[in-house]
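This document starts with one chain, in the form predicted on its own, laid out as structure tokens.
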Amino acid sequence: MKIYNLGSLNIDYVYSVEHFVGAGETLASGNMQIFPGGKGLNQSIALSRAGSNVIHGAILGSDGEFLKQIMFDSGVDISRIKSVKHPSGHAIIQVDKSGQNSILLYGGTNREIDREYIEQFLSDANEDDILVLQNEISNLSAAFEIAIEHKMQIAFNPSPFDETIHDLPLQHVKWWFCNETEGEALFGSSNPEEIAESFIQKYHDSNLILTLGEKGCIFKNADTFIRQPIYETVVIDTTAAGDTFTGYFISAVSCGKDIEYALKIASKASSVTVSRKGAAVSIPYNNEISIA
């Protein structure tokens, strides 16, 4: 089995805050530091680390070239990354006191992506291949039509969420990986049980995993409801967390671990990713985790 991962790469400028910026105010940094970033790379980052073979799919700018170091430094398959000379995309992160962030996003080369170069990245999948998505990147109805005829696993992370989510067949997807924000947003209701019962309902043949932050996360299918609390850590910075929770789970299941065992493994590197400062930086490696 492999895994593909078609996701963004980004140029993360960090800013330290004492509070979010509002509507009119001008609020001083007390700290700028420039790090790699973006839901793909961390994804793919999180999976290599957890000790999976992954291969990266993206379009990438002159200015992101350290972006693809960090991944290879990794372990990630940076074979299939297409560079050009445009603006790579990036984001502007704001961290408060409390470790919470704030992030506002840039699409640049991530918006270039288009059928043809997702036809060539997925040209050599198999059937229950990975395809690792987010909503980060242009195209996705083509990602996804595409790892259909190669009857792949479908993992979807629709962050940031838009409108345009809906119209995906979403019925396809088998591992969902949703937020409680994203969750009220497909499923119109902010009680995680609600959201695992009508999530249940719609997609019978899949998979929710619904982070809830301090609470913890809850997985949800058709003949399992299991509910994983957080590993308590000092929280310094929560970039990354899920994009952490996302690439341990899926590389625990395509192992062929348990729910319950990629649930808490994938609970722990969160917990490890939130106690440092950075995206993928923070991310830890395997060997870095243990639990009981």
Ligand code: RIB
Second form
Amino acid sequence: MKIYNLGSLNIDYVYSVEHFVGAGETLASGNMQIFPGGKGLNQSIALSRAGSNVIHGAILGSDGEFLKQIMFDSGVDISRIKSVKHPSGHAIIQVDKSGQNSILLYGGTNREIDREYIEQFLSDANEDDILVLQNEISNLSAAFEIAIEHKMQIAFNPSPFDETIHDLPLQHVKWWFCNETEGEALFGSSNPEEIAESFIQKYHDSNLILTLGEKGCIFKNADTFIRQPIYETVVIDTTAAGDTFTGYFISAVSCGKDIEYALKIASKASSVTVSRKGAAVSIPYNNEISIA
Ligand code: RIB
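Given the form predicted on its own, corresponding form predicted together with alpha-D-ribofuranose:
Okay, now the whole complex, with that chain kicking things off.
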């Protein structure tokens, strides 16, 4: 089974702030750092650091060589990333004193992915190979169609959420990764149990992982409901916690581990990520984690 990730690469500009800037407000930040990021990049790095082989698909601008470098150094297959001479995607990230973040995205070359590129990227995909997707790239609907043609398993994080998500053939998603905000937008409730119930009514053959921040997460499918608490840690920066969770969870289930184990290892890995600053650089290697 091969794992493909068609996903964003971003240059993250990270600002330390007292509080998130409000409408009409001008706020001085305490510090600014530039980190590699993007949900796609972070997830591929998490998959690879968890021990899986992952092939990454993306379009990268001339300003983003360091993004490719960290993926390569982490063991991600970057041979299919196409380089162009336009600006890469970037994110303006405010991180407050409690480690929470607020993210503004610029799509850049992430929005240049077209059907032809996706067809080439997935040309050797086989039945049951996994395709990981998020909503930071263009032509998601083509990615879905091509993955369905190849009978792949689709793992989908509908973030950032927008109305175009409803137009996708979501019944083909095997692994859903949502937070409470996305869960509410999709299923019309802010109550996690109600989200899980509405999910299974609609997508009977799928699996939902609903992440709930400091309240841990919920797993729901037709047979199982599991609550997984967080592993307590000092929170420095929550950026990439969800991406770490996705990568570690998919890595575990793809090599036959049970759901309980996948939830635990993904939660533990995320707890390490939030204890460090930055996105991709904060994601742990599997030899840093134990869930004994
Ligand atoms: O999930 C965290 C990521 O979201 C950041 O790295 C940023 O680039 C945005 O894509």
